[in-house]
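To begin, one chain is listed below as structure tokens, in the form predicted on its own.
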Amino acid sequence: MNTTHPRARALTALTSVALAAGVLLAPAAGAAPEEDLPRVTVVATGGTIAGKAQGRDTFTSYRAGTYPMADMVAQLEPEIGAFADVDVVQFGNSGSGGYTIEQYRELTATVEEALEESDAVVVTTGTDTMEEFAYWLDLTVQNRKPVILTGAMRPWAAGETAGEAGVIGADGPANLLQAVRLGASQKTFCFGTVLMLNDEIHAARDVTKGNTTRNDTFVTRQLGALGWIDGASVHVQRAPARVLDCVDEDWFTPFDLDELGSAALPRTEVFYNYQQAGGEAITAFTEAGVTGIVTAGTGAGGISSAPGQARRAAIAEGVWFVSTSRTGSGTVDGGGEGIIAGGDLLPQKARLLLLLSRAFTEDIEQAREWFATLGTPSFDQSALAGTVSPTPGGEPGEEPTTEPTTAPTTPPATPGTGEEPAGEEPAGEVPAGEEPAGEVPAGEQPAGEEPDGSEDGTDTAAGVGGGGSGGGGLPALGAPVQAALTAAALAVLAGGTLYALHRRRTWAVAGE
């Protein structure tokens, strides 16, 4: 007859008691603690992204600007919600080429409210002027914080909502997408607004529409993209130069539209030259009261006899001038009075920054500079030449007479009073498609921010819960986690341990 001792029945459930601990802990120890996701906001603009097509194979068929952004956000769902926090402002929903200046000023106060309490905006716009309004909010937002426009070449859907009869192969879902990816990866903190389309990335001052209809629409000239998205991996090869600036005041631009209040914006222009074209549209221009006009020369830059004439005359009026050619990249140098070279600035950006320096300033000079600065920002490393070793552990060289700086420079424009109009008479065509001097070396991230929020840079918001990269699984798992584990491991190994004297004993006292 076996008894079992009253000691043995305590020791059986003291085990069961830790056993049933150690099961009870392990599965929380495992769970990882909940963190919050970056915040993206996306303000919708309407355009093609949020177009109705006639049919679900119909690409170029359709009504801009019709879905609203809060059911195309939903149709995304889970998937967005892995690895951001999103809400919704809905700015308009119309083509891109049907909004105004005012609007664009509304437009970028409410990109930086959102940017108050978000991580990072997201501007849905169409396709046919979205380069501008990328340039406009490169320009007057006074924020650091990511800002991404995007949009689709081909609509969304073709049914009565967003989420009825998907049109086939549109890329607006995963631009979409991928935007909001690249807006929680913090990786273009301090590069001002960014264009994400097609899975690259580019400058707002560099991009251009390439084609009329292609997904790959999307240009930089000369320089190429910024970077792209593979998947869910966010590569960044190279920067704006304004990123020198990141931990400085100088990062931002002077026209914060704030100090305008509600003061009228200037109107300017474009003006494009062409085999003898005629001195009527300036004239016009001025009679209407256009305070700035740019040209898209020939060339270098180059206008016609009467074009030049009419010129002339409208400067004499006050009427400012910034010299562009029509050929799509390449440098305008020079000037004259009234004239402001444009550099390498395509023609609608020109006007951009021309009527923001009309706005800021009547100093002419002073716009000069902005357009030498701001409007052709260049990578010029030279000042660190006489202090910054240029071999491994060796002595720098002689400290420079002048404190050294790394702000992105470019030599300002010879102004030149009474000399020709530049442009008329181009001396010689400026080499095209030379890059600027230095580029930042690929990948790098802005100073004083890590592309996540992470202290160690490690890449998070690609995907969620991968757990951390470091040497081990326990020490990325944070501090409560490896004491829930602690105490899970103790009491399954006090579990083991008594009831293996349990088991001893009762052992003893079956033999007894």
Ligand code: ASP
Second form
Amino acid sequence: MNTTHPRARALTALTSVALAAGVLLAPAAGAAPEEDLPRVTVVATGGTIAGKAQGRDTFTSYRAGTYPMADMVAQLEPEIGAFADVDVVQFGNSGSGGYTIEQYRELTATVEEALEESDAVVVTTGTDTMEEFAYWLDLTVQNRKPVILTGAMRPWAAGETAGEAGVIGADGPANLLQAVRLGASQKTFCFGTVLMLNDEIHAARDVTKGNTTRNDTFVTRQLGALGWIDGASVHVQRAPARVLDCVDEDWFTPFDLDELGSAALPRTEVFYNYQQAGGEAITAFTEAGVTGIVTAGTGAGGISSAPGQARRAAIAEGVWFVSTSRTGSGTVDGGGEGIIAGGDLLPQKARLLLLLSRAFTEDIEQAREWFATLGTPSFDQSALAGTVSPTPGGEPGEEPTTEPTTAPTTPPATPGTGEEPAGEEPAGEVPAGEEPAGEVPAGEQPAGEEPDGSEDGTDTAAGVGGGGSGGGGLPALGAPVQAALTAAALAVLAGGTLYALHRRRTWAVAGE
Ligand code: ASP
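Can I have the other form now, the form predicted together with this ligand, not the form predicted on its own?
Then the entire complex follows, led off by the chain already shown.
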């Protein structure tokens, strides 16, 4: 990743030194080269990748989740064994849509357990909800080692076993091979969970399934892929913002499921808005005991009048809302009483973060902060502009005149562009004739659309929006800046050493 972050640069330098030390230490450990192969555990849940087709030329008619993963991995030998020591956990074998949130919880535990011994975990799932599996693991796995999701768009074979009658042009074998290669490379250490399909690497938070059938179905709109794999070459060109926190405890999310014990997870749902949508779904969700609802609004998050009224009633009952967009990309800012801005999280991702937020706090302001920071990690180098010399060998500059902060920044209210105008009803509804959430040109009648939840034209004190840093973004420097930099340097030194010890096992990876 190309970054000017000083901690990243220091880490690179220290890591180089420590890695060199690691190489020198390797013979002392007495391990034979084969034993130095990275260990990668494949946790299999089923999906098309394990699908049995009706014929070798049948791509769309098959039974998902049929072949055992151990048999599929065996088909990749001896090639896969040249760069990884692979073992398999058969977690389940069914389509992705059949899994429950309780099973997601067990999956997190399974992945964490595997990572105790393995250098990386590859989770195979169906592609339909793979992005949700991936984001769930990204939010909950308490381990910096690589976690990689993969699957396939075409079934594996048409025979009785995975080794018979391979489907012509099946993408599963290559996806599995390359996902294990990515794990073995350790190149996404501290990235959290990533998704690898069709030779492309995507961040779990941002990726989505963009096509029903194509092999290149996974896309990261606006931001693009993190990298790609060409044959044996793993190219990683970008990183999720949280990678900057690799060497300190801020890297970990607050969602350590062990802390919940056996407490049941709360229900959260998604409401999809459209022209003159009714409010009954929101009312029914509320009556069913749902504790949080994500609205997939039009444009920048607007919802129709009837669901707007239902939302106000639900908020009065204690339901939390997250405002997102059905457009598939772009940011929803604002928020208000009972309403959190979803930033650029897709509705199905926001629903998972809302679920975890409800499970881990009673305080909606805390949840707001999670959405604005770890939910919406972003880069903000402005605090370093006054402290780091912009030119080679220059003296450090003045301390910044304003205190740097990792707190989320509050986007300015934008009257006339979708925020609720001052003096209107405070719960966020725009009466007929007012401009809705930024999608009706000035002067047009918006026909009763509900905006994204901002109150009376101003933003909340808590401030939500996509402009914040922290979480995965810029580290807090605090005042005095010199003391903070010293502490950061010590943290980097310790982290770099740990990182190097971890990396030491990966030097035997072919092509690395
Ligand atoms: N229906 C399948 C699933 O999600 C689709 C796939 O695996 O691609 O399990």
